[in-house]
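The chain that follows stands alone, in the form predicted alone, written as structure tokens.
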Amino acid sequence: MIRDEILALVLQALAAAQAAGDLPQFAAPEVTVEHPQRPEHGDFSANLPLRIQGLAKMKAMEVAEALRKHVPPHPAVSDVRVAPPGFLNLYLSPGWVAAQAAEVAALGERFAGSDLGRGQRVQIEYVSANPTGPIHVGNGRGAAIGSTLANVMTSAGFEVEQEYYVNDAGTQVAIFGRTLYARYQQLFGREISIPENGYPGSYVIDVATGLKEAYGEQFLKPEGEEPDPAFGRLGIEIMVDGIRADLALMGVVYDEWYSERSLQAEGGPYNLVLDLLRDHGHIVEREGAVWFASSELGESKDNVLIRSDGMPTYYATDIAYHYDKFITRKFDRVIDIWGADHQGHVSRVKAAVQAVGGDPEHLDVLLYQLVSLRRGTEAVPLSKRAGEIVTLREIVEEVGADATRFFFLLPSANQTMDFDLELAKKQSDENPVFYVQYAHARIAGVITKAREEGFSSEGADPALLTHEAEHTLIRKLLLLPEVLETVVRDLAPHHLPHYAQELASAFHVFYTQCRVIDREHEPLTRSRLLLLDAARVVLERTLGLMGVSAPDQM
């Protein structure tokens, strides 16, 4: 990308200035270039002179001038200037900028691809909600973040595997099974109450009804007897199928659905990990329970692995699960995407990864904040009545998958978000996803109309693109590789919808100021159609990485 080439020029200038004696020899700090906020300050700016003036024992402006003299020529750069209090500003050549429209259009869907990941194997695990209830709104935010991050990292050359960790074992699953069996018995006329800590939602009745229709009385035991464990497992399978279908509604499809129960199966990693921790002196037993001596690894306290009743904690199975990720399946990097309520679990998991032989530096945990719903100024309760929540399916069916994904991605993960259902449905520029999609549809419409009138971009001369709005749009197109690199580096997919809005805005300004189809100026028409080809490529690619459609008509 051009930013990297500009950075290389600044580094070369520093080396050349030191070699020529214009600057003394010293080890420079990391060099970066930024985009100035004001166009008169150039396309790229380096604050290196300000940062090394002390090392050089010179004024920043003098350092900047010494660097300016040694910036090597580059076809993309037309000018290099020094600006107070000590910036080195570089200006892109108008001819080079115009030529990029043809480059972007020619690359098509390959534009902004990279080998940043170099085939590194990455596992991204996200949502992983307990299959004891349907997917709710908060889970949907994790789904949008996780699947978009997977798309971007794949485009950047990572080998990505997306995984859902199915919590099909443990206390909550057992409670769900007992609740389900109570509902099942009720369908046969028994006066049975659900457990006091059970799941009161009507969805449990729906699952019980489905099991009755499929199996009749097969699972009905004499009153007072415990249900067949297979009955609860069938209920969980039905719930998982529902979760899979709900997530698919917003375009989320996993490579792997990993069963927690498999961790404790014969040959699974659970017992192996316990033995490993014991062998390394990380296990202590007290108060009738088994503890992980995590305080010896920097944690503030030890953590229970097996309760006094013999039941493993969630933490115990999580250690086994991460052992399987790092040691058995040998992922180079693991990214867990959790709700903010798991914040206290992050350091514990990293300590466990270290204890079982993994590298905690290769585990990234991305936490996302809560979601609230509203319709305009009116808040929408997330719980409609006892046991009933607003599900992800309801949101997708009301506002559509595109708006659902786009809105979930807009705030950074560390910000709480208000999801305005009314705004998400608006067919106006107020709605950010409509605004961006309309830009793509308008581009497609102009290209179609031009084709019908006998125009195309074939043989276009990009040098004819000289209007300020044209160059602003091209510059915005060229930012996509930088945006994608930022998404990968910071695990921050919220940069994509914001970039999409900026790109759509640049297009709308261009469309207002520059007539595209003009029979009196056919060469310019072809050139502007070429620019539209490039803009369409980048908008479609940006929307596609977010899992949002790029419609040709609206």
The other form holds:
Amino acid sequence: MIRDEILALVLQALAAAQAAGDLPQFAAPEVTVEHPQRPEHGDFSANLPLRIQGLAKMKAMEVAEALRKHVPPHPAVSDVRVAPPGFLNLYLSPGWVAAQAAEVAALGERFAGSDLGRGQRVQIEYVSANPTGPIHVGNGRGAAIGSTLANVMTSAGFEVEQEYYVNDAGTQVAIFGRTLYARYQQLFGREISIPENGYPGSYVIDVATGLKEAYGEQFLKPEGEEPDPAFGRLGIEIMVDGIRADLALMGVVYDEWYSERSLQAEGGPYNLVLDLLRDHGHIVEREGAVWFASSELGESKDNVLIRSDGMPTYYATDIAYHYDKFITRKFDRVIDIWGADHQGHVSRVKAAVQAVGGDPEHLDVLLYQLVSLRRGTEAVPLSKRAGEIVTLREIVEEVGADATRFFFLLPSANQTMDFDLELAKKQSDENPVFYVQYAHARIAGVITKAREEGFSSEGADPALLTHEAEHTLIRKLLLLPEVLETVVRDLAPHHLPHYAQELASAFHVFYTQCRVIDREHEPLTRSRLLLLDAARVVLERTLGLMGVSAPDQM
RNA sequence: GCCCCCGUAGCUCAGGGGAUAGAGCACCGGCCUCCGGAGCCGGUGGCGCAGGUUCGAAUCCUGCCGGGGGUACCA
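Please supply the coordinates for the form predicted in complex with the RNA, as a counterpart to the form predicted alone shown previously.
Entire complex below, previous chain first.
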């Protein structure tokens, strides 16, 4: 990408200036270039002179001047200037900028692809909500973030596997099973109330009804007896199917649905990991429970692995799960995307990864702050135990998958988010996603109209693109590779919808100022159609990575 | 108490060591004889407080104030 080429020029200038004796020898700090806020400061700016003025024992302006003299010529660069208090500003050549319209259009969907990941195998695990209830709004945020990150990392040359960890074992699942069985019995007329701490939501009745229709009274036992464990598992399967369908509605599709229960199978990772921890002296037994001596690994305290009732904790199975990720499946890198309520779990899991022989440096936990719901000024509780919850499906059906995803992606992950249902539903036309999609529809409309009138971008000369709005648009197109790199580096997909808005804005301005189809200027018409091709490529790409559709008409 | 995240325009949010802090919505005023006005142009308005580090701080550090989350033999 062009930014890296500019950076290379600055580095070369530094080396050349030192070789020529215009700057003293010293080890330079990490050099970066950035985009100045003001266009008169150029397309790229290096603050290197300011950073090394001390090392060089020279004034920053003098350092900048020494560098400027040694910047090697480059076809994309038309000017290099020194600006106070000591910036080195580089200006892109207008001819080069214009030519990029043809480059981008020719690259098509290959544009902005990269080999940043060099085929690294990355697993991204996200949502992984308990299958004891339907997916809710908060889970939707994780879904949008995870799936977008997976798309971007794939395009950046990572080999990405998307996974949903199905918590189909443990206490909550057992409680769900008992609740389900109570509902099932109720359907046969028994006066049974759902257990204390059970799941009061009406969806459990739906699942029970489904099981009754499929299996009749097959699972009905004499009153007072415990249900067949297979009954609860069937219920969980139905819940998982529902979750899968809800996420698919938002365009989220996984490579793998990984069962927690399978960890505990004979010879599975769970027993293996316990033995491993025991062999390494990480296990202590006290108060009737089995503990992971994590305080010896720098944690603030020990944590229970096996409760005194013999049941493994979530933490224990999670250690086995991460063992499976790192050791068994050998992922080069693992990204877990969790809600901020799991924050305390991060260092524990990292400590555990270390203890079982993985490298905690290769585990990234991306926490997203919680989503709160309101209707106008009225707060809506999200709790799963409250019975009535707002499901993700409900949101998607009301505002559409595109707006839902865009909306969830907009704030950075470490910003809490207020999802106003009333606003999302009532003002869906004013959602920024429409502004971006409208840009795409406009482009498609013009291209179609041009074709009908016999115009195409065939043989276009990009050099005719000299209007300021055209150049602003092209510069914006060239930004996508940088945006994608930032998304990958910082695990911050929120840059994408913001970029999409800037891109759409640059297009709308161009559209307003530059008429495309003009019979009296056919060569310019072709050039502008070429630019539209390029803009369409980038807009489609950006929307596609977010999982948002790029409609030809609206 | 301790740990994590956040206080930026009336609202929702970007910017997270650079030069005069941005966008959307809202509000005020303009722009279609012409490719889609779901658009464009202009205007009003802002870094919680106090110290510190730095050539330079919205950005880093410390303290305080305010909001959210965590601190289970729940997941």
